[in-house]
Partner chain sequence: MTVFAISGFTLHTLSILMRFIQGGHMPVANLHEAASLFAWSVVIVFFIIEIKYRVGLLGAFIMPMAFILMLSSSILPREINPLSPVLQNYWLWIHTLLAFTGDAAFAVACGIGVMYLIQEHFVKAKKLGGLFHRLPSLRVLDEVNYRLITIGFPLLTLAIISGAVWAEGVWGTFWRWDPKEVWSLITWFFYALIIHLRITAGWHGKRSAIMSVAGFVAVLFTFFGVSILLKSIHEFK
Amino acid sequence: MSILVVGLNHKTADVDVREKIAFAADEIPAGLSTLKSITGVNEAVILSTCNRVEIYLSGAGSDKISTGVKDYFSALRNIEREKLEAALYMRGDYDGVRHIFRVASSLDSMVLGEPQILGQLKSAFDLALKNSSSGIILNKLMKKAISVAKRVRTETKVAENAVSIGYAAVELAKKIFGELSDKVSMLLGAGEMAELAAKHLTGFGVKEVIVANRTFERGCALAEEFSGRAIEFSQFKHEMAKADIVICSTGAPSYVLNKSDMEKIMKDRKKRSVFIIDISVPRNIDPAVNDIDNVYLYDIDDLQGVVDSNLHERQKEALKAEEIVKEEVEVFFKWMQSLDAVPTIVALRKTAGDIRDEELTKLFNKLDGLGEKEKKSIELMASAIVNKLIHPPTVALKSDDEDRDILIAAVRRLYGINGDMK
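Mind pulling up that one chain's structure, the form predicted together with the partner chain?
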């Protein structure tokens, strides 16, 4: 019985390969049943996201299975075999399980610690359950992967602190203003970056958006998008008294706002705090503005610095997470081993033999005056009963039937043979 991961991700395959291989949600049921029909495959789960397509399989004979899966891909997606082979990775057993745990815990993600992957894994598992393509091994594996991911999230800080410019800006705004719902944000210039940043902030619910752009029409269009209000660019210093969060990217070659302008604005707004994000290069706002009380000015490099240090923190935490993964892989394999037929048969025989010996001793103590011959006969009879009783389960356990894993698990539970994992 082995576990196999076949897949490709953002590190091994370009987007043109990934999009070719990727499964649409409605393609997955058919995919699962085709995969199950490959010789040797018992169970299958398909995980398909923008950054990765992975197939998790359990079955017998990894080599046969992996060829089968490659054939399946190249037939299904009409992709050159060479290109496909270059992009695909195969990880069996220990490496495979470790890989799945790392994926679930977002240690293998493009953005370390991003939270979506766990949800995607859960729905991949749900789909497999619905199509009954996941059985005793993959059920356990998927559940374990989800619990490992949760453990990583609670025991390490691998998913904490913003690692994109947009989120870093929002996080800062929240540390300055607490809630954003009563805050007014202003866009100076209507560049793409400004739009993106504004989308983030409005996503967190600022009260109002004011747009000041050199081309008034473009400003109006953008204002409409955020159901905000457009103003003439020449008016922005006047209107800035109302703005708590200012996002600036005018594309001007020099400063459009200097310290004395800002001091005047602060007087007008009664020194209420203001957070200014200058994402233009060259910078559009004099850095000296940051020296004014209650003014917090961040340029693009400052924000990048925040992101970098947060990412660095996450990487440090990832080391702790790797340890957790390693630990949990061991636990999983203990369980896998317990599913092996031979030790189970040995344990079953031992249990039966122990019971027989115990009962015989009790009996011989009770009945005095038995001769050696009688004793021998009784022993033979006891052994015959025990052997006949455990013969059919032993045969079943030794068989290569599909449901052997279930039988092993059942026998271990019925006879109280330990080594089972919760």
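In this text, rigid core is short for the largest set of C-alphas that superpose within 1.5 Å between two forms. Since this is a predicted model, take the numbers as computed values, not measurements. Positions refer to the first chain, counted from 1. First, how it differs from the form predicted alone.
- Taking the rigid core as fixed, one finds a CA shift for residue 147 smaller than 2 Å between the two forms.
- Remark: with the core as the superposition reference, the CA shift of residue 314 between the two forms stays below 2 Å.
- A displacement of less than 2 angstroms separates the C-alpha positions of residue 114 between the two forms, with the rigid core held in common.
The structure above corresponds to the form predicted together with the partner chain; please provide the structure of the form predicted alone.
Here you get just the chain by itself.
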């Protein structure tokens, strides 16, 4: 029994290839059915995200299976075979299991430690279960991958420390204010990065969002998105006295707020702290503003420095996570190996049972006049002897000993168990 991963991701394929191979949710049931029809495939799971498309398979004959999957992709997506093969990777058995555990733990993601991939893997597994395309091997593998990912998040800090500009801004705000639920935030401009930062802020429950944009209608639309309030851009300096967190991205070619403006605002705020993020390039807020007491001004380079530092911390934690993955792969393969012993144990019990029944029949034919009670007692005694005789080899076969393959071969030979036991 083999495990095989066939896939491509952001490291091996450009987006034009990934989008051709990607599965829409309503395409996956048919895809799973087709994959299971490939010779040698017993089980299948499809993981399709914006950054990766991977097929997880269990079956016999990795070469035939991988060829079948390539044929399937080529036919389904009408993609050149050479281009497809250049983008695809194959991971078999140990490497395949390790790959799946790393994917689940976000060690193979474009953004190290991002949380979305685990939910996407769970959804892929759910779809496989609903379509009865996974069985004993992939069910165990998927559940194990999910538990490994949870262990990595619990025992390492690989998912901690912000690695996006927007989230880094929120983390800085939390360091300054602690609780954000009683804070008012203001967006100066309605650029994409400001919008992302605002989404993170609202996610942490800021009390109010005020939007000041040169195009008032665009400001109204953005304010509505955050259940906030739009104001005319000309009014922002007056309203800024109410804002504890200001995110500036106006696209203006020069400063829209200078030191004297801010000194007046701080007077109106009665010197209460204010956190200002200027993510505009060129900068829209005079850096001299930062000289004022209780004003905390950060520009895009400051935030990028925080992100780079955090990413470095995640990379250090990833080394610990890789050790956990390695340990869990070993555990999974011990389970896989235990499956190899099960047919031998079953055959051993059957052989012993057949011998017992054959000898009992001979004995009862020789001893006329035995009552049912006596026969039952003899049967019980015979079964007890057989069970005691096969108990030691059964225990040995179930063990994790390194020489278990030798034990399996020895038991087969000693007890005359022939044929393909797998």
